[in-house]
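Listed next as structure tokens is one chain, alone, in the form predicted alone.
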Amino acid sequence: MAAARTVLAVLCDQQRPPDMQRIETLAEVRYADAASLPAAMRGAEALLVWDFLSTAVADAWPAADRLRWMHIASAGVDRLLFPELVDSSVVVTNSRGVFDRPIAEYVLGLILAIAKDLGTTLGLQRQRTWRHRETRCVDGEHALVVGTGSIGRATGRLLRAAGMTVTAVGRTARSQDPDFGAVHASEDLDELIPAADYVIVTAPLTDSTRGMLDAHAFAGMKSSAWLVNVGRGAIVVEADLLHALESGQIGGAALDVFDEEPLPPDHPLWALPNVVVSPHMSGDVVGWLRALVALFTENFDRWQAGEPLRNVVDKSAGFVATGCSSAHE
């Protein structure tokens, strides 16, 4: 008698993941939206959370009667780690690694655009106005990277290659780090932030990072310094940031993530001249969807073979610990 095929549920919106043909030959794949997810999860052993902005998994959780492994098509897992999942034996993996270089390039691009005042140049071009100006050089400027995961590391390497001095803040201090040399503890942020020309947030959203950039942090920044947030919106206290921007307390902010997404059309951040707003796209480059599926397919093969999975999330911490892997049983 032939062995029963693995049942895989896939939470997706109208856009299904590409390049799933091979997996569809190996498993019974049930594509579902939020409304149909409970039915799809009954009897499913694995779940691909393709619609990583959805919170439907928590609502459908009572139907997860055979689930052993869940993979999310994003690096952040904060929307997924509801208490019942954290307390369960279900292994969670994420898409760490897919977005590292794209986001690092995006951050460097933002910093160059800010330093070279490209926003003003484009505005003057539209007005057909010739106005000579001086701009800043990034060589020798100081970047403070908040978050030492794979995205933060890729960002630090690229900024250093551009000539910037890079300091890193992580959960714990360590004196010998392969990418940063030294990593400072998050408790040292107040001491480090006054020297930064750019404060770059790449950290995941956890209990310890929520709201860590607040009025006190902005008060310590240079009046010319910029905040760049490619982590999660809730790491920054938005009301405090607005006050710092409107009062000229800091130079500006380049934001790819927000408390509420999409950012409401009447939100004051849209209108501030010293703010760059982008729609949570810093890691989304040509081919990113196929890269996400390729990573999932590799993990699916590992899972079926009983081999250690890539990117196993420490559910209590909310991120992938370095070198963390797991063999499913």
The other form holds:
2 protein chains.
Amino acid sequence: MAAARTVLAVLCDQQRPPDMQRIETLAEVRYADAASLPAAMRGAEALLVWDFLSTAVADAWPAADRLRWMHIASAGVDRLLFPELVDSSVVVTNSRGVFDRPIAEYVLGLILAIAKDLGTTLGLQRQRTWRHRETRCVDGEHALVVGTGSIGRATGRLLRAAGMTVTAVGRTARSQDPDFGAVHASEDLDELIPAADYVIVTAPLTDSTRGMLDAHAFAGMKSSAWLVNVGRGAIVVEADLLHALESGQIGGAALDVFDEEPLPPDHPLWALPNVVVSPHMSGDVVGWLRALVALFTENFDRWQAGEPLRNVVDKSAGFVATGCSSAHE
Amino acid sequence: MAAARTVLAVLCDQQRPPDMQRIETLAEVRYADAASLPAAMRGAEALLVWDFLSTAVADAWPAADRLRWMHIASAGVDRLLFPELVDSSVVVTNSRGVFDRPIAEYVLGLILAIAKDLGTTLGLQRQRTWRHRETRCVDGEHALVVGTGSIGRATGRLLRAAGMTVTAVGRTARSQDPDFGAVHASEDLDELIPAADYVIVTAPLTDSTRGMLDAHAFAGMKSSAWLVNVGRGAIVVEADLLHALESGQIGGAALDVFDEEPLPPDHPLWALPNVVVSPHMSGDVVGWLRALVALFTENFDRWQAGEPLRNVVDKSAGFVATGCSSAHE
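Moving on from the form predicted alone, kindly provide the form predicted together with another copy of the chain as a structure.
Starting with the chain above, the whole complex follows.
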């Protein structure tokens, strides 16, 4: 009798992941949507959460009778982690790394667009109006990066390469850091914020970061400084941000993430001057879907071979604390 | 009898240069507009062309009876050089250096805005429309910089720092170059253009560069590639560019300079999709006027002391060929 093939469940919407042919020869792959996920999870040892916006995994959890490993096609795991999963022995891995360089470029692009007043230029162009203005140099301007994961690090490196000075805030202070020089603790945010021309949020959403950027933080910012959020909407207290923007307390905000996504059509952020709203796309460059599958495939091979997996999430912390760990411990 | 004070004429519009107090103690400074320039130039040994868009110097030339040195508050001298000045012994210096870093940042900002599709994002925001798209990474994309003066060099260095590969085209080929590795000759443009994702024009307008980017050049470009012009409008054959844009032969164009400036309100470039029109502002950051006067003041002191001037223009070439030369030779 042949050994039973590994069962892999894949939670996806209409669009299945590309490049799955090889894995389909190695495992029984069950593609499921939210409704069919419980059936697909029965007997499955692994789950690929391709539809990373879905919250269907928690609902299907009672059907997870053999699950050992779950991989999510995103960097943030805030939508995925629910108490039963955190308390279980199921190993969770994420897509750390895939979004680093794209998001770093996106942040630098936003900063340069702000410094060079590109939004005004495009607005004047629509009116066929030639109006010369003076703009800002980012050379020597100061960025405060909130979040010292791989996205924050790639962002810090690129901003430095572009001539900016960069300070970082992480969970714990470190005097020596390969990317940032020094990393400051979250408690020091108040002291660091007044010097920043740009406050860049790249942190994961955890209990520690939820609501971290609030009225108090905005009150400390320069009136010319901009907030750039490519992390998660709930790290910023949206009502406080709206007040800071409307009262001119801060220069502006470039936001790629929101409390509610898609941002509702009647939301005031759409129409505020000095606000850039983008649809949670900062990390999604041409080829990102294949890159996500390539990373999953590498982990699948490691898992099959009993080797340490990449990007194992510390489920109680809510992010990847180390590069490698084993799902077979 | 006291020695006669040096006479400095300053061609300016309504707005006089800032920070002139010290020079006013050292020289008799005559501020003039186009109409009063001939009278101001009679007896003047030096002329500061502060209104660098003006062509009044040629008209006032017959009055230049004692002129030895002329400094212009811009990098390009194409508007200034007229045959009688070129043939004269009057030394011309320019503002090389002041615009290097600002323009390099501006070019990188445009490239990232193009790669990240920021114009579409801002357009969708006005419609309160959430529409996720995939964008491009500039990491590994290829920029061809046309012009190896100080602006082209600063641009090349910054694009490289941001992860792009960069090739340069200059007057003459050089196998070893501190900023670009190799510099290719203008004659090789045809061979280099097909590999470029961005063709960046930073060159001065001279007899050699006029009309350099023409139908033939656009025909060689990738259909996804963008032209970025921060040099001079006449380096590009505008009719050919319009055809290339309208026929989809190239991806788009970001233009800061034009044949006619301000760009006339009825000009078709204002309204073409995939065109960014900006009002000749790429180098003009907060503080640029003071930086221009600081450079002029340094040269004024050198001139008074009989020392070599900075940024002496090779009048027959149309740009600064070396860093220093003497106005007293």
